[in-house]
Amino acid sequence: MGDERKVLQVLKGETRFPPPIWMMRQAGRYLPEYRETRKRAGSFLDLCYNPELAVEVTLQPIRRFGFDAAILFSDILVVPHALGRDLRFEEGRGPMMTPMSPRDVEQLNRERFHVNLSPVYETVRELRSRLPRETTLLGFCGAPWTVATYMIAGHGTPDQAPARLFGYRDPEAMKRLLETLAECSAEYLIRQIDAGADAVQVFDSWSGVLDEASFDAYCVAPVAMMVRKVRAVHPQVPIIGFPKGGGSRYDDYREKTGVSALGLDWTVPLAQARRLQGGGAVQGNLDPMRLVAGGAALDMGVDAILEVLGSGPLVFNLGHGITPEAPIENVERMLRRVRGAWR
């Protein structure tokens, strides 16, 4: 069937090849388009919160590459301040936030949680019906642990300490704050599916930093807390989960979680990752250094992935999203490269 959403049937177990195909930040820097739209919208943030321009720029890489997923273009941030925390993004830095103390726990307002993600929930709307049939609508949101990392820090910061010693200093008030962002997280999750989104991401970017409890209670617990959510109200819809850096841990993440794909960043070993996905879906894992080189190392690393993983269910992705430097031609290059591929 031509209106068939072949990461969604591949997220549910089947194998299809070539695999299906979307990138990680598809919609982004490296693309004139979204630069000129990005202008239009004044800061990042009023970029997240206007409907019609997030639906343009989640549309504009369906458009130019026919990627087979969409996925809602926001940001893991806006759980937070819709929380009541400040936020901004400042050039050059990134997402800026008042750094956050035990005591700002407590302080979390989850009355308006909705109403002002509600421009986010509009765009999930309006995009459902503006994608072609066949292209999967793709819903997300930070993991507790990584989102928790930005909100104690007030920023990014090149191993979350500043996170870690507030988990070891105070572990009532970090439990807290993890089991707030996972509730609050998984209604999020939940309101997307009722837009329209097919399936959903969860992103854990720093779980990578972590020590095997702290792994365990800040990565593991919150979000199989989630998925149990989630799951109460949207039975069928996969989830994927992204535990970035996880290193040996993958291997009993998804069940332990109980997430339905396992999204694989880069340094997973295709063994491993070969194993993993007797479990089910795998999705990745392109290093994104290959695709700004492009050329034979572009292709090596395409065909190495193909080659030991497209007899499974695979959603062919980056392992970890696109770099604003990665030249267009090289996205056409790999997009070729998958969907030419032959066994």
Contents of the next structure:
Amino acid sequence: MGDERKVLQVLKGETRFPPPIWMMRQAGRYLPEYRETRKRAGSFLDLCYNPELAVEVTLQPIRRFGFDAAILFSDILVVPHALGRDLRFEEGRGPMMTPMSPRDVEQLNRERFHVNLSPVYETVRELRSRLPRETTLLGFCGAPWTVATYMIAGHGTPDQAPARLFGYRDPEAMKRLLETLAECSAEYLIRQIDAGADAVQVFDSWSGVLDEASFDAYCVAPVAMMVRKVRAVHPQVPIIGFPKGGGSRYDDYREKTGVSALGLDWTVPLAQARRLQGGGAVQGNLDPMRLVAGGAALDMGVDAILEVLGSGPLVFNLGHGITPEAPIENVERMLRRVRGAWR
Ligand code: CP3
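Could the form predicted in complex with coproporphyrinogen III (CP3) be shown next, to go alongside the form predicted alone?
Entire complex below, previous chain first.
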């Protein structure tokens, strides 16, 4: 089973050309069918916790474009929500939570964690039975640091200053918070794999704002702990690390954390990406704005990635999520360009 799942094969180190392709945030507001289902669900969180509708929106980009991987539809913030932190998504403002103080760290409640997340596990099980055999199913979670930035500030912030301050003022509380998140998130990934996920991705979207010591303590150490825990149960399942904005810190991230594959943001130079391929698969890294612009900007971006990275293990992807204003025609154009590349 799974022999024909190209994304899975590449994540394990094989080279395929043309490379298999999926897009971060491929189920989302740029699709009219997503907006329609989202309306039916009520709130965004209702959609995340409704297996029938979450399955539907996960399948939408697969039906429309035939991507080689489907990613579970959920959000990274269901983990703190399942630990008892409040969470709501406000139209146009993104996630809102009650900001956390160091004392709140001890109050995180793990008792109902898996019960609260059981709709997500059901979504994964249902997806594996409904997806085409050859489509890789990806599970995911947020990395502890990125999840912590929202828990501490209570909302998205431009520079994650509240979380950086929290760590400097109370390093012990920060350590306990990240350890708790790492343990719970590892269990969360293990359950997703039990339910049928072929591989998993750990999103560290805000790792780019940290100084050297903080990057090691907040990004590398907790993800390394998660990888050890997941591997102890599922040694063969690839884990994609995505330390967005990591810059030169990408160079030893795979070795230090133990992740199988590296998700690259669009600022990573292709020469560096090529070197990173020496250690295993890379995924990325088209600038999502090239997809919005279309035309020559899109074609040149696609071609450059294929030319430099196409001869090694590559999962074609964006360097971050697709944005709501990206035209569907441009997604189709990108797919034709990648899949027609052998001609
Ligand atoms: O990739 C996929 O298609 C799977 C689904 C997915 C979502 N969020 C759905 C979503 C995934 C993998 C995520 C991860 C996520 N969520 C991250 C890490 C990746 C990244 O983008 O950096 C982060 C930081 C979050 C937190 C989050 N969720 C924010 C900041 C927002 C608001 C911003 C926005 O785009 O509105 C969300 C909401 C969200 N998560 C939406 C979707 C489709 C849009 C909400 C809506 O439909 O109203």
